[in-house]
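This document starts with one chain, in the form predicted alone, laid out as structure tokens.
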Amino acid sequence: MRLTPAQLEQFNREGYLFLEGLFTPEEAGLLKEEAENIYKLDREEVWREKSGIARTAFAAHTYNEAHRRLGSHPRLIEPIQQILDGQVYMHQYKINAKAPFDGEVWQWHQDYGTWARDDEMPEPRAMNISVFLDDVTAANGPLLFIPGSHKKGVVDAGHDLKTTSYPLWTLDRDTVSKLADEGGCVAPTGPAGSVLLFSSLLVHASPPNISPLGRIIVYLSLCHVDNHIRAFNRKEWIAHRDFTPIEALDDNCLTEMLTETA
């Protein structure tokens, strides 16, 4: 799969480029079953809310047959290395919820800012995914962009230990302010099975789910292979250190699981 260049003229413009309804229900559907699954393990690197619920998986693609073909799928690998100019490798997966009532914040930050200042990634030759495996809604939690914020650079940030239960290098409310200011702030939404192309320099954060409908999306974190990170201080589910290129499967290689479970 290859972007247009209409999409990638917009992609560099924004930051961001979402694809409505890339995987159809089905696909989405196995991926929030086995999603709940993970989410009922007692791993460590399934992480949770102060009140004990899930909040991310990381790693799934390295544990769950289904999430191990979605970090390969093509319809997501082949965009990105078309943007980021070669090979890629899968530096972060996690699979992050916004429980109903209870799902906490993400602050505003830069992902690059995080790969940069604890795991050495040289250049934001790296960018996300996120594939929504819920309808995501105005309601229950999206993400929020600053559109054209990726044009910044890196902002700075403070190193944030205590809002929630995952630390984050987070952007204080005047920095965010003076960015929306120029690029205002939007939340995509849609259907499950849509996914969001996100730069890792993009200014982003979601709010608390104070809803009643809950909401699952997986985030794949792909670097260009020469870019890798230099630094090894977090855990290795965290900041992965298998560098080798990823080579995309099938693209029907997650309906040929649902026929095998069928």
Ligand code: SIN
Given for the second form:
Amino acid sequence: MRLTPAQLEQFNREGYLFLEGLFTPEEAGLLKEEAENIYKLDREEVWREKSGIARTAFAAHTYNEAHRRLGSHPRLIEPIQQILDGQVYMHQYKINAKAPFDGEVWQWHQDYGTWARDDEMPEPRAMNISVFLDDVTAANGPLLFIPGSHKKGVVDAGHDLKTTSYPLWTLDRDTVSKLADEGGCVAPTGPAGSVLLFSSLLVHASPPNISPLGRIIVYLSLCHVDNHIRAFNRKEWIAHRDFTPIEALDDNCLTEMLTETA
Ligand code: SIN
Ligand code: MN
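Okay, that is the form predicted alone; can I get the form predicted together with succinic acid (SIN) now?
So here's everything in the complex, that chain up top.
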């Protein structure tokens, strides 16, 4: 799958691109069912909110077949190879739950801020592509973006070890307010199966989910193979050390599983 020049132009300008309904409801349904099974596992890769409910499952592409396939899906890998101009490896794979009522905040941050400071990734030649496994609405804790903020480089940040169970380099309120004065603040929403890709420098956050509706999103953080991390400070299932280029599978790799299990 290739992005059009207009899509590339929009990505460069805004720092993100929303592709509504790129996966079918059936494909998203399969991945959601598997995500819910993963959250029930007692594994160190499944991090929990203070309430005990699942927050994030890391590295699920290494222990779940449907997520293994999503991790090499051509609809995700090819556009990122196109943007990053070459072969990519998986720096991080996570399934974020944002559970009904208890899903907690993600503070304002840039992903590359953490990858540079904690993992010594040389350049922001890496980015996220995410798939909505639930309908994402204004109600259930959508991602918030500051359009254009990816053009500011790495912004000053402090290491937040307190707010949630997951340590993150976060931006202070003044910085975020100034960026939003210029770029505004948006919350891309859409049905399950939609895809949101965004620059690793884009400033983003998400609010707690007080609604009764869950909001599962899978994130592939893909990095150009030449730009692999240099420091191994974090667990290998959080910041991967396997820099093998990803070979995209066939487009029907998930639908094949649906017919196998039918
Ligand atoms: C992230 O910024 O890495 C996750 C945010 C979210 O899932 O809401
Ligand atoms: Mn992030």
